[in-house]
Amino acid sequence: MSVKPIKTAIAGLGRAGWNIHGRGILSRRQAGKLDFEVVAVIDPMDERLKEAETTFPGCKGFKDWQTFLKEKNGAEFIVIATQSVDHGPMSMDALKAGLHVMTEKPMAMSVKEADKMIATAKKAKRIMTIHQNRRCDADLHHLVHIIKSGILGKVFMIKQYGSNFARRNDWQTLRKFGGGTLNNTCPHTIDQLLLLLDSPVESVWGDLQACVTAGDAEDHVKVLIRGKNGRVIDMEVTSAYNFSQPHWQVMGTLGSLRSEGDEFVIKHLDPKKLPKLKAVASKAVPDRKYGVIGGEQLEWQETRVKAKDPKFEVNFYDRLYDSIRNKKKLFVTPESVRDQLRVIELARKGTKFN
């Protein structure tokens, strides 16, 4: 079966435009899948544009914005992997230009921005996704699986941790450029906690901090998010401390979960070899012992299971195809992505980087 490649420009040849875009197509392309191939690529360094030019056959290399827009070179579908700031403005250009488009994260600077996205992409009938990648991770819909099983109980309390520490200087340090880690890094920490918070938010309190990095963007970034199911997530992603701690921590009512490596550790109890405890209204306690009255032996059962179940495989760029050229559902849609921006904007009021 024949497959109708779509022409693909790349927007910015940077760490993710060229590193993980151009070379992810250009290794789809190898393997014998040439679902996407690079017609054009923006970018404002000479160098970059002759290596792109020579990579992909027949590719355009374009050094102005709107050169490009007026020529495309047969591009029918754009990614969008500049510096964070000009993702919304680049975004609606292409898109009134007659795109698809794909953003990399941040999808916007704001809600506003991101309304406006969509509406765009509404009005020119064109498929706008966010590279929101993490989403496909095994790891994640494994651990939904688990959640859902029961096995923990009622979960009501999930903990993601990520930490370096590692000093920065480049442009994502930088608040005129969108700089920072709640928007550079975050995005991806948040769509997935979002998905297992299983609820609309309620409320997010955000603590941020510069500490290590250049610039005047927070390198430190500590959020809550409670759910209207009461359900809430700690988030933690730094670049200012060099120890290791669980990625996945959940706490449930029949149990805990923690992430060592590629396993899943859990131990919990059995509902049904657990006695109903009441609570005892007796001033006095017995020998002055925290604890059950008349002790209690919990029965732990520990179970270690693989985090990447290969069930939960999912590929991007494959939905993407699915979506544009067969018009499957569109995997990442840009109203999910809306809701992770609110995030960020309530975890930025009451701090300095508001």
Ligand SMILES: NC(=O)c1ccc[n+]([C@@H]2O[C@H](COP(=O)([O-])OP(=O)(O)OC[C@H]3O[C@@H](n4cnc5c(N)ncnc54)[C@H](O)[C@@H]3O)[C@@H](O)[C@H]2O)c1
The other form holds:
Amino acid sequence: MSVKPIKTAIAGLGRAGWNIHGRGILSRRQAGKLDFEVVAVIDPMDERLKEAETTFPGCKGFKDWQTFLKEKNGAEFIVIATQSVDHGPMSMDALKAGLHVMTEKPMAMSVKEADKMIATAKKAKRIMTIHQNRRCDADLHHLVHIIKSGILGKVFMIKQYGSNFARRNDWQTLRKFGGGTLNNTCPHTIDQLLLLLDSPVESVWGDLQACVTAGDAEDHVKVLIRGKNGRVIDMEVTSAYNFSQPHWQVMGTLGSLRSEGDEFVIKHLDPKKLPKLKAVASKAVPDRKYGVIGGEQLEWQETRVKAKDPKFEVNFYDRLYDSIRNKKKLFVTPESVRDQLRVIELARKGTKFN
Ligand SMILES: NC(=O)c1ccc[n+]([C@@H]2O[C@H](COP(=O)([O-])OP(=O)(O)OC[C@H]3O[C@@H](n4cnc5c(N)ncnc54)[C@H](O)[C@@H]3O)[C@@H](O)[C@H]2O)c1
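Given the form predicted alone, state the structure of the form predicted together with the named molecule.
So here's everything in the complex, that chain up top.
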């Protein structure tokens, strides 16, 4: 099938803009996939513009955003990978200039700003998506598959923990740039967990603390989310705990799952072999014993599977190409990310990081 390359611009040539997007497109091209072509880059740093111009023949570097918006050098699509606080305004400028847009996470600084971006994209009749690349993770889709299979019974609680002890002092630690863990790491975490919640959100509780950071934004986040379906999400992302914790833990009425290294370990019961249990309404318990009256032995089965099973992997750029060129449904719609921003706002409530 013939491929019409998407003429791409990248704004911000840092860790995300260059390492993920610039190099990502370069690797695709080196592997013979010519579906994205970098024709313009925008960054205030001369050496970064030069590096991109040398890497991508025909690519033009712009130091000035407004000049790029006027000239575009043929770009029809832009990746916004600048500081978080700039995502909303730059996305809306680009949409108004006729470009399709993919902004890095976080999509916006508030639900209100996200709504303005969604309205701007609709008016401009352009695609807007958010680089929620962790929505592609194979372990996430494997987990969805396991939960849907019913092996765990009714799933009532899902925990995702991420911890390390990491001091930091770059702009991501400062609120004025949209820094802090809730805007930086948690857009990935909450995005994944909302997929697993599988229900509209009923309530959110959050605790944010600045522990070992040099900046004024939080580096420790605890969030509890309850869905209208009764399922609860327990999420912890901290830079101030120097032990590893299981990344995933899932509790169901017929089984339990947790991640151990790169595996999921599932302990589960066969419902056909599980005798019905009735509560006994007596005033005292025979022989002062705990557990099931008369005793019972549960027949636990243990299954170990590779968490990141490649058959569950999704390729973000493949899906994006199909949406821009072939009008296929967007993999990450801005509306789905709006829900994530709502959770972020609710998690901030009552904390000093409002
Ligand atoms: N999806 C992911 O996995 C992922 C990973 C890393 C970062 N990010 C996101 O990407 C964004 C950028 O983070 P980073 O770590 O790459 O930052 P960074 O500091 O490494 O890079 C920012 C780049 O933007 C340039 N820049 C600053 N202001 C600009 C402007 N007005 N116009 C054009 N360029 C400008 C800087 O010179 C720098 O080259 C953040 O919002 C972050 O949340 C996402």
